[in-house]
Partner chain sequence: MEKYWRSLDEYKNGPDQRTEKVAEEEQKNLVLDLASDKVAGAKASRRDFLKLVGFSFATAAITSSCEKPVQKAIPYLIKPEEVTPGKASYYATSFFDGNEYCSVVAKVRDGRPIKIEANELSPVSGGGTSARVQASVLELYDQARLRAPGKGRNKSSWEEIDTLVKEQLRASSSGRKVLLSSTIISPTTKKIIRELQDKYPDLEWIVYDEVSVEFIRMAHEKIFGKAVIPGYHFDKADYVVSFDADFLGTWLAPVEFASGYAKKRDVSKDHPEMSKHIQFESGYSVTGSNADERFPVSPARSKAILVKLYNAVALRTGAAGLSGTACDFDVNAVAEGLLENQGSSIVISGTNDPDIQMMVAGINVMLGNYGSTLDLFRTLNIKQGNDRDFLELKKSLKEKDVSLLIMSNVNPVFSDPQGAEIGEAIGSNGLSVYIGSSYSETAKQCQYVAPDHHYLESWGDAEPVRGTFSLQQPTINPLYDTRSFQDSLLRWTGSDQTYYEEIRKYWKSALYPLSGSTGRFEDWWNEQLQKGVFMVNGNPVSYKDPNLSMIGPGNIPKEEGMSLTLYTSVGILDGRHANNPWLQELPDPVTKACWDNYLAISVADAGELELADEDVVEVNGLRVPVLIQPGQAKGTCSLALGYGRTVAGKVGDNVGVNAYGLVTAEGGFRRYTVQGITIGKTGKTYELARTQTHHSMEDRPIVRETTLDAYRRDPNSGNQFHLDAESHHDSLYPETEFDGYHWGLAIDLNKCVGCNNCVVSCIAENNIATVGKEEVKKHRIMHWLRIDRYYSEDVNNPKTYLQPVMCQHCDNAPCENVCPVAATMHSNEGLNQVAYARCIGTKYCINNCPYRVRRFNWFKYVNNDEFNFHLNEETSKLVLNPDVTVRSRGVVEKCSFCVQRIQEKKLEAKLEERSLEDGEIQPACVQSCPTGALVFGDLNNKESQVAELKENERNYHLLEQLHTLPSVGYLTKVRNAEGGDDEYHDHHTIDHS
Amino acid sequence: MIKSCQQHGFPGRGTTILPCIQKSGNRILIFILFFFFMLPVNIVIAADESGGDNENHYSPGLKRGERLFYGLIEGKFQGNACGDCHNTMEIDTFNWNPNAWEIAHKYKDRSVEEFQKAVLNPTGRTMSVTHTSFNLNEAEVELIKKYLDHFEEQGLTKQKPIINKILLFLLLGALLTWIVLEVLFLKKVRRKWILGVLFIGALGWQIQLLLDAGIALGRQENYEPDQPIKFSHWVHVTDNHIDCNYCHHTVEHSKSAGIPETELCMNCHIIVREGTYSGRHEINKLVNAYENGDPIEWIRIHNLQDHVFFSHAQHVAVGKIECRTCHGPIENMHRVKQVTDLSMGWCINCHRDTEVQFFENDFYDKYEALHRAVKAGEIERVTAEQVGGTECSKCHY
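Just the structure of that chain by itself now, the form predicted in complex with its partner chain.
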């Protein structure tokens, strides 16, 4: 970094600047501020250039590869170009196609011939349809590979952070400060009631923001991360009619529903090697993981706090609760999303309303008083709450 600064004629930071501050006044200070403001930009450019020079990557071929990838060269793609299906930026929406980085990563250490074969003569069903319109020769595919090798180091482009609640909160804070200053010192606004309204409004909004944030702390409703493998419950449950219990086979006798072991996936995928939407790429990941003995690191979506005890067996096998009651229409999800906030209020509400298998399950024979009450017609049904389902130590211990 320092080296590149010196190349551009900037003085080293510690040596000359500090004495300057002592000698002269505001102008120097402004210069310094300006200098620091500019500094990161200079460094970034310098770093890019030097990196390019050293590794000999930033060549015209690479540039052409990039343009080919994005379909910027006329006549090469009739339909979608590579970049149209294989995103190079992080996206919120679900994309069945592997993103550019995944492809780049997969082919990084493989030969150009393999890549050429995969692009131009695909064997997979989806790819053989979409890739037919390509008008690329082998040299061009090689250039694309070159670009992808470069891209692999860079990674997906991060999305710029959107203006979030902190900024709003800080702005409101600034507004409040201004109102206080105005009232105490500046005294320019004549109609004081405007300030009053503004003050109450801004403060109220801030409090609302804090409350919302506080309540949502640790909750993640609508959480829908990308998984390492694009596993679709829709395809497996709705299209192929696989019972939930087949994969989540501990759900009826353990607290944990159980994420299926890779071996279980292979029961079917030893034969099924191509997906309806995903082609071969995703299933290949599974097969590779199984063959290499790497466990699959799924992203956990439904997270209860450590101090909550939850048992699937209790709810599914004993309480006869449907999966979708808590997990939503999971059979229609390509990518799993948390549909409930899993808050204690949500739990308790359900425990108040839900009937237990009071007459079917002999366990509840012990509750003699409740049985008497039902017989006498005092109550119609027995909810979880009535057998103690809303008490602390049923879930917290």
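Return the structure block for the form predicted alone; the form predicted in complex with its partner chain was the one displayed.
If you are looking for partners or other molecules, they are not here, because only the chain is given.
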């Protein structure tokens, strides 16, 4: 640093190096920006390098099994290869087929002969249609199982991290820090109004990021997780015309709509053992859970904060609200997704706009003043707001 300062005509040892720091102000900013941009890249490269070491230790048989799985050996698949249907990395799209790890885990402790039979002579209709295009012999199927046994230990490949709002927040913080240093110590920028504009813009952006993050706490709009069993509302409701109340039988008299018991599912699946899209794999999960007495750990999607009260009975039985009002077109969903943010503002707007089933409903007989106002022609309809739907104590008590 001192040598560089001397080359630029600045004092050397024994004197202040503040002018040198001033000269290097822009370089410091560039270094900070470069550091924050390159940090996540280095993390990704390191993760890739650590995860790729195992590839160098593949045996020839294991490597050939991997190439067979992905269809990289010519003449073995006329249609889709194994890897085309069974994903080997985490994905955020819906896939009816089980991922590679599920298959590997299922057959990890089973014999090679059992795996060969499942691949070459499947009994299910869905698998039979797909596997007829396979041109594999038993030895090649054994190599695929060998690869899957190895894959079961490694697990699905995780998606690489991306630059997100946290990194942007840190970069803005670095910019604000440089502006403060420039104003107090460096003093290299002559037009101070430029620093003022940058400071206000960066600080405002940071505040907006914090505000968005705070508002998003506890909200899960577009939340769409994979379930332990791929249950399709489209298949059950739209295709097979099963009434919502048959499965969610507590919806009209309970706070919760309820998750169907495994025994209730088996009312149909004691006979139906193969799905339209998923074959036997997913229904077998249900059957095994039923026979072994294991609970199915469904993932809850629509969550409200603990201080919020919501009753399905109030909305469905009394208010006659349809499921799609809050849950969206759920009858067309293969995988359930939260389509609204379920925020307080969203609920209040709904209460202000939604007309309640006020007439021929015994629940509303006690609202005598509203009945008189309707008969007198003072109001044409009654909304949830008019019967207390926007009172704080209705939802928070």
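Given the structure is predicted, the values throughout are model-derived calculations rather than measurements. So that the term is clear: the rigid core is the largest set of C-alpha atoms that superpose within 1.5 Å between two forms. Numbering follows the first chain given and starts at 1.
The Cα shift for residue 171 between the two forms, taken after rigid core superposition, is 2 angstroms or larger.
Residue 272 is not among the residues whose C-alpha shifts by 2 Å or more between the two forms once the rigid core is aligned; its shift stays under 2 Å. With the core superposed, residue 206 shows a C-alpha displacement of at least 2 Å between the two forms.
On core superposition, residue 180 has its C-alpha offset by 5.0 angstrom between the two forms.
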